[in-house]
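Below you'll find only one chain, the form predicted on its own, shown as structure tokens.
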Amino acid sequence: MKQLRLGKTGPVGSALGLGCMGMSGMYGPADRSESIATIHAALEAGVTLLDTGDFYGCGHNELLIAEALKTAPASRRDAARISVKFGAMRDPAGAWSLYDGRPAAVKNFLAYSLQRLGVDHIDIYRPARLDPVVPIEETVGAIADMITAGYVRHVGLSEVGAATIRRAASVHPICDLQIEYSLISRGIEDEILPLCRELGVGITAYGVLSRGLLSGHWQRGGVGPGDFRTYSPRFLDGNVEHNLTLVEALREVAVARGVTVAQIAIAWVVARGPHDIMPLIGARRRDQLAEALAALDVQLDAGDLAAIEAAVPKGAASGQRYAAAQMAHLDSENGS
């Protein structure tokens, strides 16, 4: 497994992380046994970063990871690093509401995550979104207090803009920014990515396959009950037809290169930052994981990159990456 230091101050670990959200129902029902087997397979392959959120399945995801770690070989379990997002508020029906970044809430969320995960510390702790009524300095300061107390190792951020990143970094070193980045989600390139590189903040890139759209396996009609892609603009009629033409153009490049669509999409993200961008792969099955891991062996040259750019130009996707209500919570899209 190739190694990567996550930012200037973060841990050294695998060059690819496992995003566990999909194991807790965001894309429809998942198989618990297969999810745990996938986590085990990732650890066995040398993947060290497991990414979750305390609101994924209202705690289900953290409990699932805890079960997987308990049943993994000790050497693999000890190498695992856990990244947790917090702050997203939900109701009993599963609906989303506000984000809570108050210092007291930070410590409360953390206490519950430690209990569910069955660990004595969390490696990277990050607010899922910016709380618009709580200064980021206060939220980061509370995480820093928990680092001093020994309950957290590193501060991370998620989906915030350049100004917020700079303010957060003035309080405590920031390990990484978790943000969507893929061939069809390239908003970080203009301002956010350059600033992160200036400050030594790593990027953990989620959505590298655009929730399956860039996997090369997804087809129209592939969204079932309980799948949030039902409301995702890029999967809606009027947008999805155009976006699938981009996938087919990318498939031609992949076939010529002797790899899969998913592998060339992941390899493109790796090529954009081999020393500071870690793709998070949302695999919830072992076959998906194996395909993604093989992407680390795909070396793209200038000709490959030019062909990919021609197939999927920047800004070519139709539809925003979230529905309007969710986009409103993205400081990365709306902040300065």
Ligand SMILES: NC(=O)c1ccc[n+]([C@@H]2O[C@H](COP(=O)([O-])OP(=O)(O)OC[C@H]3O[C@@H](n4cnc5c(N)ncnc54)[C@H](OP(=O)(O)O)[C@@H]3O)[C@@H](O)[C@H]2O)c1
Given for the second form:
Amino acid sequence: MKQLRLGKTGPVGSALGLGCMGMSGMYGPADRSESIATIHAALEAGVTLLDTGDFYGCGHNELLIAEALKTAPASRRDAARISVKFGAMRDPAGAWSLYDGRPAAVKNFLAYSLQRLGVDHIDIYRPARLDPVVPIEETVGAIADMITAGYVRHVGLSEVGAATIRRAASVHPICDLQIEYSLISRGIEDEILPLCRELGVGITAYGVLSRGLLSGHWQRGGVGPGDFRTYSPRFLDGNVEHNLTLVEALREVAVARGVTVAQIAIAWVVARGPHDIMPLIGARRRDQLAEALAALDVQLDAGDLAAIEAAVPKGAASGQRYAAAQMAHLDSENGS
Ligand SMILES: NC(=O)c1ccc[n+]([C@@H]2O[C@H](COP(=O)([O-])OP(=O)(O)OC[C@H]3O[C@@H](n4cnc5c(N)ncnc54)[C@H](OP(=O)(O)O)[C@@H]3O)[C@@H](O)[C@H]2O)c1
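Following the display of the form predicted on its own, present the structure of the form predicted in complex with this ligand.
Every chain and every other molecule in the complex is listed next, the one we just looked at coming first.
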């Protein structure tokens, strides 16, 4: 497994991380035993970063990871690093409300996550979104207090813009920014990525397969109620037809290279930052994981990159990456 240091100050580990969100309902029902088998297979293959959020399935995802870690071989369990997002609040029916980044809330969320995960510390702890009424310095300061107390190792951020990254980094070194980055979500390239490089902040890129759209396997009509893809603009009628033509153009490049669409999409992100961008892949089955891991062996040369760019030019996707109400919570899109 290729290795990567997450930012200037973060842990050294696998160059690809496993995102566990889809194992707790965000993409419709998931198979619990297959989810655990997928986490085990990832650890066995040398994946060290597992990403979760306390709000994924309202605690379900953390409990699932705890079970997978408990039943994994000790050496694999010890090598695992857990990244947890907090702050997104939900009601018992699962409806989303606001984000809470108050220092007291940070410590409260953390206390419950440690219990659910069955660990004595969390490797990377990050607010899922900026709480617009709490200065980021206070939220990061609370995480820094928890580092001093031994409950957290590193501070991460998620979906924040350049000004917030600078303010956060003035309080404590930031290990990584978790943010959507893919062939069809290239918003970080102009300002956020250069700033992260300047500050030594790594990137954990999510949505590398654009929630399955860029996997080459996704077909219209395959999603049920509650699946993110039933309301995500890029999957909606009027946009999805065009987006699937981009996938077919990418497939031609992939076939010519003897790899799959998912592999070329992952390899492209790796090529954009071999030393500071870690793709966080949302595989929820072992076959998906195996396909994703094989992408680390795909070396793209200048000709390949040009062919990919021609197939899927920057800004080519139809529709925004989130519905309007969710876009409003993205400091990365709305901040300076
Ligand atoms: N910080 C944030 O705001 C944020 C937001 C979203 C996600 N995340 C994190 O990032 C992780 C990855 O994000 P994501 O789930 O949106 O990303 P993704 O990797 O773009 O999409 C995952 C989906 O792609 C499909 N897929 C098809 N072939 C695949 C393959 N070979 N390997 C993997 N997936 C394949 C699966 O769809 P099917 O379900 O149809 O099988 C899977 O559910 C999440 O698990 C979560 O930990 C963070």
